[in-house]
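Taking the form predicted alone, here's one chain by itself in structure tokens.
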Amino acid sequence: MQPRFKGRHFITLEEWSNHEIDILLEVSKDLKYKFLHNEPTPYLLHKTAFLMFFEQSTRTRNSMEAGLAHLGGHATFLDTSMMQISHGESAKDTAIILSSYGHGIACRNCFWEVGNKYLREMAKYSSVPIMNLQDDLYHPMQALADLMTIQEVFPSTKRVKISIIWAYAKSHKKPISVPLSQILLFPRYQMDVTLAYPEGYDLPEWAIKKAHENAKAHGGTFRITHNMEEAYKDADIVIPKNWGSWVNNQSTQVIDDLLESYKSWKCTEEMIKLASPHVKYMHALPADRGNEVEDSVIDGPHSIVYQEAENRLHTAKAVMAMTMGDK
């Protein structure tokens, strides 16, 4: 039976099977042949998408508005701050209200157990489909990505051995959402996921439950461990990312004695040797040059950073066009 994609909300790729994400990502594949070959995709003409942001953007703001307006539609940009949501509009009256001027809202809320549950309740009242542009537990348009990525570089993700490696940053204490979208993913394409990480920065245990869970059902692996090269060695895929200690403490302070004392948490050429020969780097961008990783991995030969920010634009613009279309 053909699943049906139109008016679905697309708050958790753990809501979408497998075949539907693969329809998913044939259609991210087809989207990007006809961009790079100047081919008019135009599959929402008139349609229009609210772009709610409650946080900043680079990646994901642009490619859902350039995206939309690739497919003929347009993208409304919101700064919540500027919005009625800061005197404190429901998310009720927010959803009801836009969902009435056009067919779809986008959202990004990262705040610590309040961003899931908010597009929860949206998605509760919104007669149109809501997408998660990242909250505080989930970001399935940049996992998405990650995994059209990895199949363009890999002939199979069938047993890539893929490290999602904690690293130290200290621009923002960054969300969880990465991480924990990646290692509920990667195990049901039968990848061989390490999440690596030092104590004190741990994922929900929910979250590494459900992990064991997608290997053992999809013929994946998933493990953790504390030591950083142990992660490193052999890899194919590294993902050296930061997030912050949100699980065990809930401030919002950046710098703290428990970050500092993670320094060496660091990607360096050093650990890249530790890899397979042929290891690729990953990131979510943006990446804490210096801090998170040495500019010579991230800019070197084993970086494939770009290839996935571009593929952002491929991924999202799929998502519109089979929830917002008319099929």
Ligand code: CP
The other form holds:
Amino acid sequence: MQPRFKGRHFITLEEWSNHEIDILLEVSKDLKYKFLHNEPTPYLLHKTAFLMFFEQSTRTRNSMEAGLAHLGGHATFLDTSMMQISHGESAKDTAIILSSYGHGIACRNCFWEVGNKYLREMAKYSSVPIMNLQDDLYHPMQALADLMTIQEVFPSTKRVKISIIWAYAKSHKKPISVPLSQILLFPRYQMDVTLAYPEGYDLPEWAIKKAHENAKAHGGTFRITHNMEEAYKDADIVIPKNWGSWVNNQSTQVIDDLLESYKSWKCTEEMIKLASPHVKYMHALPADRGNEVEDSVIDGPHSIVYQEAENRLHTAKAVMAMTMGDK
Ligand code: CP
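Previous: the form predicted alone; requested now: the form predicted together with this ligand:
All chains and molecules follow, beginning with the one already shown.
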């Protein structure tokens, strides 16, 4: 049976089957081809979406805004500090009203133990698709673009050794949503996934359990190590990125003794040399250059970060075209 996409919420990729994700990726590829060849893609003519941001963004906001314009529609950017939300208006009322004005609502809300619940509450009341632009637990738009990028570089993802590695950064206390989404998705595509982090930076136990289950169900593997070098060794792809110690410490303080004790968790040329000779370096961006990664790595021959960031546009367009479209 052909899956139905119209009207579907896009809150986590856990709610989308591999078959449905494969279709989203096919559409993304087609949209990428057409964008690069200047072919029109008027799939959402005169349709509108509201983009609600509780936090800053470069890639997510602009891939959605530009993407909807490429599809013939219009996106309205909403800084939530300028909405009645800041005076206490509920997610329910916001969702009902905005969904009566347009065809999709997308939202970024990364507040710990709030973000995902907020999106779910909107989804309960919205008559149009709710799209997750990153919450405290999930970043499905990023994970989808990551998978597209990996498939462009490795035509078969089976037995690709991919390491998601915690890295030191002090720019802000980052959500866990990127590594969490990656450990859930990549084992479903038969990759051999290693999650590496220093003590104290755990992801939630339920997510670890689910990553193991996904690996078992789909033929991937999943393991955890607290040894950074071990994670780099022979890896085909490394994703060294910071995330906050939210599970163990809910304080929003950015720099603390625990963080400072792991300054050595940096992606250096020396670490890259431990990996496979053809290793690819990925990062969702923004990167904390000099802390998470040396410039010579992120700007070097192994880096595919700009391809990864560009694919945010094509995958965002696919999600909007499929969920907000008429099919
Ligand atoms: N990767 C990502 O979500 O980037 P932005 O925070 O700039 O949207």
